[in-house]
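Quick heads-up: it's one chain on its own, the form predicted on its own, in structure tokens.
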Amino acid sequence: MRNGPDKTVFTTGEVAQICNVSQQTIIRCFDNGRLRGYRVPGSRFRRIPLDALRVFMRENNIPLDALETGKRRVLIVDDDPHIIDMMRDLLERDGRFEVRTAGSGYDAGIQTEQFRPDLILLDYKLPDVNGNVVCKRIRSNPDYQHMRIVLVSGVADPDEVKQLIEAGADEFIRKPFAVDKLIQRVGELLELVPV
């Protein structure tokens, strides 16, 4: 779990992880009064009480799920419903993840904004746009810099794979893939303890 169930005060770094935005964004929100909290006496450290964090998350339409359950949010983006169903089933059965899905780059953009995933499993070939375009859009938004992106594709050309990594993907996994290895890699990228 990211946060213990009894945690009542958070650092700006912890809040950044929970809200899936940069720490600088949280510090700015704190400093301009949008996020309530206090400074540790005699230091520059800021602390955010749980109640203030909940208010901030509600005001900014950030899902409270990660705060309440400790589960990490994964967005699966693929136009193949069989792959979506298989990945969703495996990740949900693992117990450490909350999963949402999208079937196009457009849907991925909406889900990224609303769901604020910790990690996106992104198919390279989507019906409306290639995965590298989605990657670049996500990487261009400073509030999304902590999101991990795993591109999944049958692409075999090393130059294309290199371009995908340069577009901002953290990892490239070739289809067909070993399911246990995919889940293991997702866990590693999210720094989760293996189950």
Contents of the next structure:
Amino acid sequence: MRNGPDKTVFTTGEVAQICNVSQQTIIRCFDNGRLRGYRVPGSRFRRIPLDALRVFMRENNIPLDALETGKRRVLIVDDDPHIIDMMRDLLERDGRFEVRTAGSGYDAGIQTEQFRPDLILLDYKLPDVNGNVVCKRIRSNPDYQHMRIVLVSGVADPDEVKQLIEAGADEFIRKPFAVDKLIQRVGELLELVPV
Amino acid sequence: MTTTTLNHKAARSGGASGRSPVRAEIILDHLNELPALPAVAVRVLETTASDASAASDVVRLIESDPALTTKVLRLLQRPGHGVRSGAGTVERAVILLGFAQVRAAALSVSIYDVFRGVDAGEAGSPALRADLWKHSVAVACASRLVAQQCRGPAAKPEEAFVAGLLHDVGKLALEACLPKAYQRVVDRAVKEHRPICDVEQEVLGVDHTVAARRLLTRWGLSREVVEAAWLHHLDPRSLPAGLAAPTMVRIVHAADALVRQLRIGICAGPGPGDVERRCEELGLTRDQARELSAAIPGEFEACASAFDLNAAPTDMTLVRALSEANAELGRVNSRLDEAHRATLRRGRCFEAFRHFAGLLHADDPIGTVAEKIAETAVLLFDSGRAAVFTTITDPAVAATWDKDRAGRSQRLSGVRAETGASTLGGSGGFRAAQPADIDLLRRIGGLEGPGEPVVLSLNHAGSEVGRVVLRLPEHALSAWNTAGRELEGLSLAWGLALSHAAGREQSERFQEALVEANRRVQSAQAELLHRKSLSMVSEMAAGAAHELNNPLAVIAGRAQMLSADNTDPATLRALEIIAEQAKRASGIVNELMSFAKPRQPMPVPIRLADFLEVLWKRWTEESSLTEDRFEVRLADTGVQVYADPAALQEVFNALLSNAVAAMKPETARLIINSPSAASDETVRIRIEDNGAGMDAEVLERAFDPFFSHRHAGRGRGMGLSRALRLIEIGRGKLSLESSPGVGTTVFIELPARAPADPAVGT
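Got the form predicted on its own; any chance of the form predicted in complex with the partner chain too?
Following is the full complex, with the preceding chain placed first.
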């Protein structure tokens, strides 16, 4: 089965396969509202969006591995291209992540909408807005509640770090960082099985 | 001519008295109301002695009036002249005495009758008028006598008689027109002992000489008579040039003086002065003058009867003159006595000034100046004790001087100048002490002695600068209060001395304040510079931290990633070093930033004993410092400090780290000592080591960031500067003492509790 990264909508059959349950069970769950989705206009075909599927799987403790095909989406937001390059190399080399990048807060917003990352590595000082603003925006959207946000910054003011955590960041990692520790922490946040 | 001069005089007199010339003219116009000269008098005036036919006409005219004839004959009747009352005729008198005498007599009698005919009403005083006439008749007689003695062609005795008779006709005229006012003029001239002309000017706006000139000119009398009446009050030496009859003026002037000396008739105003000198000016000797003076009373008595004047006996006149002179003498005596006492007082004041000036030095402080004023006041006013208060200094200075003991001065805090009360003796005099003064006296221990305490204000530049307070007996007080000028002089001299001393003291104080202000400005500038450089470093560090940490993160990250692919041990080691150094560089940047922008302290009460115990344990376990080389001594284990725990930890770690680095492990001795008690507001802590110590140069830079004098194993040089900064933020103090080879002592002061003001700290 091909569940590529571009696939955002599933049939009940595909969902049954991913969740490793019968299609009848999926249809029943769809009909009684436990699995949210829509019917194709002009027909009775059921369709389930990726987000709804993921929520369903999480609520029913179904391992997500099958859905992800092992790869989790990570968005790197930083205005320094060298940092972006290094982080991209680091994550891609790990093999468990699908990576996209953004160079500004604005860019980050667009990517978040399209790419729907599982985790964002967010630089605090961006050219347009500060990381805590991006953080707040994401947290204000209920669809993005599951998104993990890791702030990465060279600024180490404890008061600022406190503000970031309050703005909804899951973690603060100071630059420069130990690369293996970064990978480890990202994995933990995404509940991945350690390599 | 003399008109200008005379008008000028009149104008000046009028101006000085405030009378308008208009009023003077109105009064002079009154004179026109006087009756015209009788026909006889007019005819007599028209007739000259040389004109024999006319003379016989005049004689007939006189004889046609029996009353006039009687009077003329009585006037001419004198011992040895062969003319007897009632027995002679006018014609016979002309033969015996010459026409001139008869003519003069007729004229005199006629004019006299004019005034007799004027009814002054109730206001008029017959006695005054009689007195005026007596004087005039006496001067007429005296003028004739003087003229006879002068023997010059201008000295015509019969003309002089008429001129003398009429010299004060102005007074008669003014009296006749304004009897009430003129009585006042005479009274005032007598009472105030002033020249009658001045009083006339003051009261009437016009004097009798001007009135006489008007009247006599109207009547058509000769210029000799007019000028004599007009100018007889002028000093003959200052007569204007161009007069028709200066000799006649002089004769009447001298005659007037002679009569005034004899005090015949009314002689108001000051005495005649040196009469004999005036006679000398007419060419008479002093002996002649005395003879003349002696002859006048007899002549006067003879003539007086002709004018129906009751000539008082000459003896009586003399007695009256004597008694008046006596009274005058008494007045002069009392004035002299007063002047003498004033001179004595002035002498004492002068002596006091001299004494004071001798005591005073240019750089005496204000207290000493006040003492010296008190000393001089004791001497001058013969008082037992005097006090001097300044009212220009704050606090006020009080000085006292006792006659027996010496003086002393003190500052009276909280005493300020208040406005003084009214003076008893005018400006510069003593005034009664007010409650404020009594209060001041009480503060310096009172002021014993007779009399009430009195105050003399000491003034400078129009305001009070101080006060002398002393007790004076009533009689002394009243005596001194008549000496306003002397007291004013004292007040000014003492005031000047006080003001000068106060000014100097203030200028010294200003100078000191200026130096202090300058010092503060410098220290504030240094502080400002320090803050400015800190804030610059802080901004720079915050920027640098971000800018540097990114590339450092890339360096460290890339190195670590490389090492994952590598198996060559040398390459791995190199990559490890790269990563480590990048982290170290980042650490420096972060340290700098936290120095420049330390986080807000969160102070809490910390029990010092607990804190130091933990510290001791860790350092003895984790450093080269062994238990027997590290000692903590506390005077009071209950002592608490109010500090941020993390900051306190950091400070002590930094200080201990420095100490340990400076000491040789085998001889090291570290003592933390606090002598403070739990009740102290500030907790003092000393950290003593016996390490290498620092010289002055190193000590001076010890708190500079990134400064370290350790070459081997040096840190980043931030320890002490950061410790100082953390202590200062926590409202504490940190200082160092060190000597090379002996060791270093760190002095720390920390607040024991939260500040009382909740807005400060936390």
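Residue numbers count along the first chain shown, from 1. Just so we're on the same page, rigid core means the largest C-alpha set that superposes within 1.5 Å between forms. What you see is a predicted model; the values in this text were computed from it and never measured.
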Core fit, then K136 C-alpha moves 2 Å or more between these two forms: no
Core-aligned CA displacement of V55 at least 2 Å between these two forms: yes
